[in-house]
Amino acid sequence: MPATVQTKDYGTVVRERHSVRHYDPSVTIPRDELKEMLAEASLAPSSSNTQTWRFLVIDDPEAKQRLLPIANNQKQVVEAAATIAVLGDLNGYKEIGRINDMAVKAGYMPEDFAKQFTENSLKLYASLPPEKMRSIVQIDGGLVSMQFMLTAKSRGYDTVPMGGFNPQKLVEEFSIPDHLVPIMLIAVGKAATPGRLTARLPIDDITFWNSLNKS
């Protein structure tokens, strides 16, 4: 059975949320509750509604030790619950046929629509050079992550997220295919001491109308 869910006001959890980096070893998260929280991040807009994110979630103590040297020997990712692997798939926008037809079937898309939606989709994405694809799902995978991030601490509990490690170990010790990109890693679970809280610059120095020019 999944963890009971610990809802917290949106205020609230943007505002206590982050990045720790030790946790307690003892707590698990069961595999329902993380299926469940990765549900409500892949909530999060795509580029054509595409979802061209992947999850590649390691929590088996082995595979821990395994990406420990590839995350620059962290210890987070062996310490906590589980560390979630974002990919992103260069591939992915071929599924929009099937989930244009789910949207059909739901009632949210007339099948006129999806139909030239999913043709146009696939002539868009099949044009577009790599490193454009590779933006595209980049951006997805943000925005994916942080929206996981936010709902495990709507749950209780807590996450960091992660640039520092090695891509390409991790996709030769984890045998990703070509086709999947590494975004970010995320460590999930109970934080053993609090993260420690980070200023922000004001927002009216990071805020701009309608022209870059402040004066």
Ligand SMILES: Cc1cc2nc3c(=O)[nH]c(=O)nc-3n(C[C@H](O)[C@H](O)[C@H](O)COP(=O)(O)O)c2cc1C
Contents of the next structure:
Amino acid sequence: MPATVQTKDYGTVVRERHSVRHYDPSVTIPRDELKEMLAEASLAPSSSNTQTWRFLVIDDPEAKQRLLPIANNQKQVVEAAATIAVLGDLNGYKEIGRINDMAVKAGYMPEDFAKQFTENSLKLYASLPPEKMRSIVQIDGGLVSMQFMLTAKSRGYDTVPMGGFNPQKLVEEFSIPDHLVPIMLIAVGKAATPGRLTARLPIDDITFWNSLNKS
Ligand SMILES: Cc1cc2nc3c(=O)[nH]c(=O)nc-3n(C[C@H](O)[C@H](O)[C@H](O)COP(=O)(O)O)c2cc1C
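Can you give me the structure for the form predicted together with the named molecule, which would complement the form predicted alone we have just seen?
Entire complex below, previous chain first.
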């Protein structure tokens, strides 16, 4: 991260992040900054570090208009600076050799270990049933999405995750190939109206210790 970026502390970020649905349409986010935020989000964990997420950034006014009906006319997709379509790459595991080579070059992984890890991983992922692969990319995509939203908040931006869109229409309109699965849309920009506060279940109602029996 460039030294000039001011970020909020973690406690503030998690407490002040709220889904924002009304954005100041005059605010743009420079592509370089969006890239920095996506790079920070990409520090998220993923299955065998395969990083199967892919980002389709929709920041052009004409593309935003095409996205609007696909996103159930949720106007945040036109008012926010950008909407990120988080996609999961069902073939993304094939990058594991390149990823492990990078780790070797950086001194993070011994070469013989990387070779074995790559071979085993390629075999394993290639043998998975399609629904398992789909589940893996969805989990990875959820993690990177959350990290993106926290990163954005830490830099003073607001977001809203959206599952309310038609994935088939998104695929058609933006010519998304079959191996990329739409996971989530995330609008990012500056709030025109703050997000409303939301309640959370008491932690004792949803936490169990060693057994699901409460008594
Ligand atoms: C998978 C998922 C899908 C969501 N889809 C939408 C959506 O389509 N439109 C919307 O306005 N908010 C959507 N939300 C935002 C939730 O309504 C919101 O996260 C929740 O009410 C909690 O509020 P908070 O994010 O402000 O803490 C979605 C959230 C998630 C995690």
